[in-house]
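A single chain comes next, written as structure tokens; it is the form predicted alone.
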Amino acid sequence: MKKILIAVLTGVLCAGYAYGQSELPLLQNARAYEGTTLNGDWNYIVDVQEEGYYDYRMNPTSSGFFRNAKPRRPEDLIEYDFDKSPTMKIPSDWNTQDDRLFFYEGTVWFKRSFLAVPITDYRTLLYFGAVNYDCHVWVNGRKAGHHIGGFTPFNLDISDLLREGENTIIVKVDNKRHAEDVPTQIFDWWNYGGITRDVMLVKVGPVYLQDYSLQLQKADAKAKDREISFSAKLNKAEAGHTVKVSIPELKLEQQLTTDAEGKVSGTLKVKAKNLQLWSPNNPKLYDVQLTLDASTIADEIGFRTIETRGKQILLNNETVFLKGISIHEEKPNGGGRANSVEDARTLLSWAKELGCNFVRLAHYPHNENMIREAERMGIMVWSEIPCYWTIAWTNPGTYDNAKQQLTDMITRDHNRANIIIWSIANETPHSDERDTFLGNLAEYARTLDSTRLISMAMEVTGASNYVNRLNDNMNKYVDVVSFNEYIGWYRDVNDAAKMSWEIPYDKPVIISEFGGGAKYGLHGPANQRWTEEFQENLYKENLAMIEKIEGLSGTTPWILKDFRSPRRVLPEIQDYYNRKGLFSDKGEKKKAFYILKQWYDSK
């Protein structure tokens, strides 16, 4: 088998006509492998009527955009040219990179070229951190794969599509909304289109570690010894391969041999006094080395336990209160999809300044930079898939889509110590079909990862005699009862102080959303909508109300910063922004920020 040595360049190729695809299960910790970034300038063509794709489907001999064709004779008719088309920085969203595309939902084609020099004995994977939403990929005119879902990574084996010299990748991206999608047609955030996260060429051997897991097992707080479970899976079902895991700082090492399914599992034992547990106050990460035969990769992994006991959440056998905030994946100073380490650090530093030890990353899996920076900063995480509002509950394809997004979210991040909750949905209307759909997802999530808590953001819509009662059939599937309440904003304005709550489940409670809108710098009476004083008073009354809830174990108010939304059209106030942020879209603190900070400081 040949290797391919990769170098990135700008350039053009005439594409071949073969058609095929090589989709693979997601590679765990792709960043640990030797690779080449494809971030940078990509040529792009806006294809409103999808001529570059559907023309090919009607006539396979046509010059579809994926061929990157060039006229060979003066009379040849080819009505596109990537090299004469503009460029866009990748990763990015097209909405904020090209003013013409601010509201655009449709197809855009992207092209990037690179050099490849044959060597020997490894495979080349093309890794995308995320593409929103429906993505087709061609390499040298041959189909490499197809992915659906705007917030999860995927990788394609393109080894057999490469050739010596110049190579071209062309990507068709379509962010149109559909009723059967996850999320569905209506949602309250900006539908940023494009190649929104990192793109890499990753080098792996013919046999490689597709997935691995290291998790601290639960034990009594007084236990003298602790156990770290280890498991790994190869990309092939092959017996006889040697897998070694070592944690040098703890002087731990174990060598195992794969079974017929290409799997290993074992236990590492360590003295409890020698093991520093990950926590917000001590976000300790250990260097971990994993060796398959003669090839080694590295990771940084923290060890902690998370569980519930009655109405309490226990981190490392100690009760913890989750002082949280909800966050959208939008740049901290203005609009656009957040994607860099700097974006993550800024957003998370704002959360830390607020007094948070916890963030709810809504309403979809955020980029890996956000997860890893939060882990380093000692911030616990709620990670969620976008089963949002009115999903097509009875459509098998919709369920498969949600299940795959759940799989990829957990696969990418199950070794991150700071993730304590997998969330399967947000504000979904009750029905038997919804209960079946989400109940199956919850049970499936536990088969992928039994070490974390399962939750979802339920919805409370009204009260009787000022008593709110939570009644959701999904209570039996979750470990933590979480719900959104907008008393003082969407309902019961000025009545928050009169409200009480009945939550008939012996489980911890998280208020996953509450809040209201304010435009930064707009001041007035506390009963005047959109003023900072209105939002400030709303926070005062809501915090006094929820303080009385039995089993309250945390909150994630809505939301850290103002974010773009096409649903928010009020001129001079919203201007296509959801204004419920405690920070403005430019990073300015509103008065309600200080109310929540004071409350968190008292916890």
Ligand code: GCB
Given for the second form:
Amino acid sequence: MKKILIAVLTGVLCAGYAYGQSELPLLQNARAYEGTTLNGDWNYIVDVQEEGYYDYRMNPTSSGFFRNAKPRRPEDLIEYDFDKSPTMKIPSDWNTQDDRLFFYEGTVWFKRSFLAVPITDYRTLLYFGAVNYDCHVWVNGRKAGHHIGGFTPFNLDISDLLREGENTIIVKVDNKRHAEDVPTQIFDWWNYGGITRDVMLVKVGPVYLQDYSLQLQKADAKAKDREISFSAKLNKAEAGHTVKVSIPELKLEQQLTTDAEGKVSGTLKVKAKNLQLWSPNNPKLYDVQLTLDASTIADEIGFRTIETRGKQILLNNETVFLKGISIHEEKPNGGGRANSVEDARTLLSWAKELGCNFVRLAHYPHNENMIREAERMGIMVWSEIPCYWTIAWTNPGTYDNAKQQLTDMITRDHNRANIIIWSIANETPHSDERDTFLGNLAEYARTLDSTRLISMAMEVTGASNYVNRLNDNMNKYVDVVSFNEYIGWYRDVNDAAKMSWEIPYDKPVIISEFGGGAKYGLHGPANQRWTEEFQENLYKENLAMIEKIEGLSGTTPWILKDFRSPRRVLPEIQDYYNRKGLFSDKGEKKKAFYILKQWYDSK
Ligand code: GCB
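Show the form predicted in complex with the ligand, please, the one above being the form predicted alone.
Entire complex below, previous chain first.
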């Protein structure tokens, strides 16, 4: 069997065993492994008519772009050339990298080469943090995999496709919208296309820890002893492997042997007085080491509990009020997908300045830097999948797609202490079909992770005699009742003071959205749309109104920063930006920022 070592730029990495070409279940904590980044310059070809792909489907021996063919004889006809095509920095969205692609929704091909030399006993996974939306991958002209869903990671075993010397990866990315996709055709954010998150080659042994979990068990506030449950799963159902978990600072260590399914589970016991719990005031993370046979990876993990009691949310057995803000994954200065640690720090530091201890990462799973930075900064997180508005509820493929995105979101982040809520949907119109789809999804989410709260952003569309009554069949599936209300913007302007709320469920309540648009720097009377004063007044009235809601456990107003949206076409005001940000698209604070800050500071 051929063994290959890959050397890319500065890194060195090993590959080898042939396991066929396919997408594997997601590797937990991929960044902990020895790996090599494939971020950087990739050549690209814009292919409006999918010439390079249909060619492949109709005639597999012909020259589809995935072959990266070159003329061998003077008379050879090859009508593309990656190496003469422009380059784009990856990760990025193509819309902000090339002016011609600002509104483009379609196919772009990407190519990147790297060098490899022989070595033994390792496998190479090609890991993509996210590609929006539909993506096919070839390595050296052979198909490595296909993935759909624009906001979750995936990994392909490419060991068998590698060769000594130069290797070429070709990725076809298509962000066209379809009714049966998740999200569906219409949504209120920019459909940024491309390889939008990090790409890396990850070196794993033939047997590796595919997934592991460490979770603090709930206990009485006065409990003297605490338990951390530990479980792990190999990529293969093989008995007899040794798995060791240790937390040196707590002097905890446990060694277990895998069962026939390749699984282990155990409990680490610790004195409550020795354990610092993760919380916004003390975002303590412990170094954790996980050893499989002779190889060790590291993680940083925090321990906390989150639960509800009646209408309260309890973090570490204490009532917590979630002072939140909604955030899109867009760069702090202008548009474009955010991905870097710096982007995450800037956005999250704005949320901190606002007085937040919580963020709603809307409307899809954000990049891992965002979650990890928030965890370090002591910010709790609501993480969501893009079941947004009118999904094709009766289409089985749509359900499978949503379920896969939920699985990958939870798999990637279930060891992050700051994630307290998994959200399965946003503003979905009521129907029996929706209830079946989302009900199944909620139950499935609980089987994956029983240690967090489940919610979704419901909608309330109208009031009778100023009484707003929440009535959603999904109430029985969620732990926290959350809803969006746009009083003062889409409805009932000037009537917030008259409104009352009836939420007939004994569960905590989060107002997951309210807000209104303002153009930064536009001033005028408080009843004039688009002025900062209008937005400021809307915040004052809404905060006074929601304060009276029984069981209010938090809010995540819409939204931290103005963000790009194709729905927002009003010239001179919107110019393709949704203007409901408390910060402008360039990071300038609007007047409403100070209203919310004042309210949070008083909580
Ligand atoms: C909503 C949606 C959000 C929109 C927002 C708006 O209800 O959940 O995605 O951007 O309203 O600005 O209309």
